[in-house]
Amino acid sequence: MIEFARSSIGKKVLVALAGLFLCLFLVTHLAGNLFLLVGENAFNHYAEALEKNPLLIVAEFGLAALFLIHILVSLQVKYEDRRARPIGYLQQKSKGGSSWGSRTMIFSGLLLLVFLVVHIKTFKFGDAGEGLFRLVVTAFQNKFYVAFYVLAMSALGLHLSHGFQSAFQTLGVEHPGYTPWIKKAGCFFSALIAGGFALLPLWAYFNLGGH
């Protein structure tokens, strides 16, 4: 298993599995964040229940491990691919399903890493003395933060649009009959997740006095 994990295909499998688990996290995280639209009491109650969960620390460490595996191993795979092929192909045009998502994976990933650091600093370590709802709404009154948030979610959509179907391909789930459906599911999933998260700052800004 260790030798497999060190191999080129093993590293890609690790990236794919970590990515799919992170997709599950995004679904649950978005579901919880949508309580923001319900109201202050509902959102604060959700946040308090999460904070009191004894498994939260374990989940946070597990999540951090998934992020580190996905980011660091992805960069290592990219570096090894560049070393193996120092001179790029003469033709960069779409061949075999190349898309904006696939061509910008490294850039969207780096933007999301910056967003993750800012996001954790703002909401995990921000002053939530009046409740998390107030902290979130206050942050979403800043038009520059809202713009950055929406930009990052656009990058997330691009990243997921390719990463979702690519993960299944890496794991060997590929067939002419259902691969197109996996790609369509990936596009739908990426739009749903990115759009859902982007909705939150826009809703708070335009409905709670930010403009």
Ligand code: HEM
Contents of the next structure:
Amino acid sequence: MIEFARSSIGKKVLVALAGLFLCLFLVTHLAGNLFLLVGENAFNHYAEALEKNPLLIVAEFGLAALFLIHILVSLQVKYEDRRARPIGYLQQKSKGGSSWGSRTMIFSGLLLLVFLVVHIKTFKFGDAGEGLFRLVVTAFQNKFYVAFYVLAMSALGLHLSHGFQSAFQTLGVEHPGYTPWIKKAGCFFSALIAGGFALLPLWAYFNLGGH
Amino acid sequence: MSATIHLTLKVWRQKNASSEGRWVLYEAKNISTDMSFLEMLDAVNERLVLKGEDPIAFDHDCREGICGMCSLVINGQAHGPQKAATTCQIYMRDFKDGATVTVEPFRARAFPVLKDLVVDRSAFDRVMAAGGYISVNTGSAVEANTILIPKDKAEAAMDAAACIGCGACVAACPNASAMLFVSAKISHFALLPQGLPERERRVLAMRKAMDAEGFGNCSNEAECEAVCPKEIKLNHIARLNREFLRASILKK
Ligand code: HEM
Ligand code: FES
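Since the one above is the form predicted on its own, can you give the form predicted together with the ligand too?
To see the whole picture, the full complex is given below, headed by that same chain.
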């Protein structure tokens, strides 16, 4: 088990599994957030129901563990990748394999990490005295916050445009029949998730703003 | 239509494994576009020898794309601008008159430079020695039809066996990973009945040897597939991952 987790392939399997579970989390998170569009009562109601559920704390620890595994192992993987080529090329030109998303995984990932810290600080540990809805909508009146949020969600889309299908390849889930569909699903999923999350601050800024 | 072109070469020169290298510019004048890239280097070297200078060292052997000996990263691309070709199969008609062409060695910690453009690829040999074989008793060959192999399996195994071990996959990989090479070798055995007795042992041992050589990890970017002169496909890497997962679970 330890040998597996230390092996090159084993580490990637951990990153991929954690990444795919995080994708599942994103789906539930986005679905919940869409209550924002329904209205203040509906959203606050949803938030309260979640907070009352004793299982929430379990889910939160699970989520934190997924993030920790994904981030720590992927950073270790990238560190090793750097070390594997101590002297770089003067010139390097793609022959067409990699994509924009695949080349920027570490940068989109690091931006997501910064986003994660800001995001948790604002919404998890922010002052929700007037209800979570107010907290969220007020935060989204700041145009810099909205811009940062949308930028981070673009990074998420980019991260998943490669990450989703890459995770299946890492897990050995590959077949001439369905791999093309996994790739299509990855494009669709990344666009849907990034677009969905980015929609909320834009909607709050342009629709609910008193500016 | 043959023509002559003049090029400027920007070549990595390094005296030996422990010395520091540097970039040196060479004029390659009156180069026929019918020449291969290696013949062009030969021509440049002949002129260097006449001037009493040390010729540029580079690897080559068959010069017909089958031995896997030639290497080089030309203008940032392993095995030069063509797809499905080795450096020895690159022709000067692919280069524009007056252009500057950079010629670099394959770069990876596991492939140290020995001299100029020559790198030590014996890391691949050590990975092969760890498990890239089947154990059989010597003696007269068995009847060919004793073990039946479905045609599609045989073909898929042959596709993997087309790997000539040149190392371009490592050179082109942003992480200097050897996964395409190792996966081709794993596939080639995993698809055939003869490979099955040592199936788990092989993949565990070859993975271990691969990591010990200091190659990077696979991030599924497919640059390896794009430069492979033998068009080894990325699905072999998925099979390697699968084989490794399976063997790790079954391991006693
Ligand atoms: C909700 C957030 C995230 C999701 C859903 C996610 C998902 C994924 C997925 C599915 C992969 C593909 C795994 C594979 O190639 O097998 C991946 C790779 C990666 N992730 Fe994330 N990720 C997230 C956040 C982060 C963060 C915060 C970092 C910060 C460092 C990060 C860094 C990386 C890196 C560096 C890789 C590439 C690893 C490699 O292939 O070498 N990710 N991610
Ligand atoms: S010299 Fe043999 S493959 Fe190029």
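All of these numbers come straight from a predicted model, not from anything done at the bench. Positions refer to the first chain, counted from 1. Heads up, when I say rigid core I mean the largest set of C-alphas that superpose within 1.5 Å between the two forms.
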| query | finding |
| --- | --- |
| Per-residue C-alpha change between these two forms, residue 52, threshold 2 Å, rigid core fit | no |
| Shift of residue 175 between these two forms at or above 2 Å (CA, core fit) | yes |
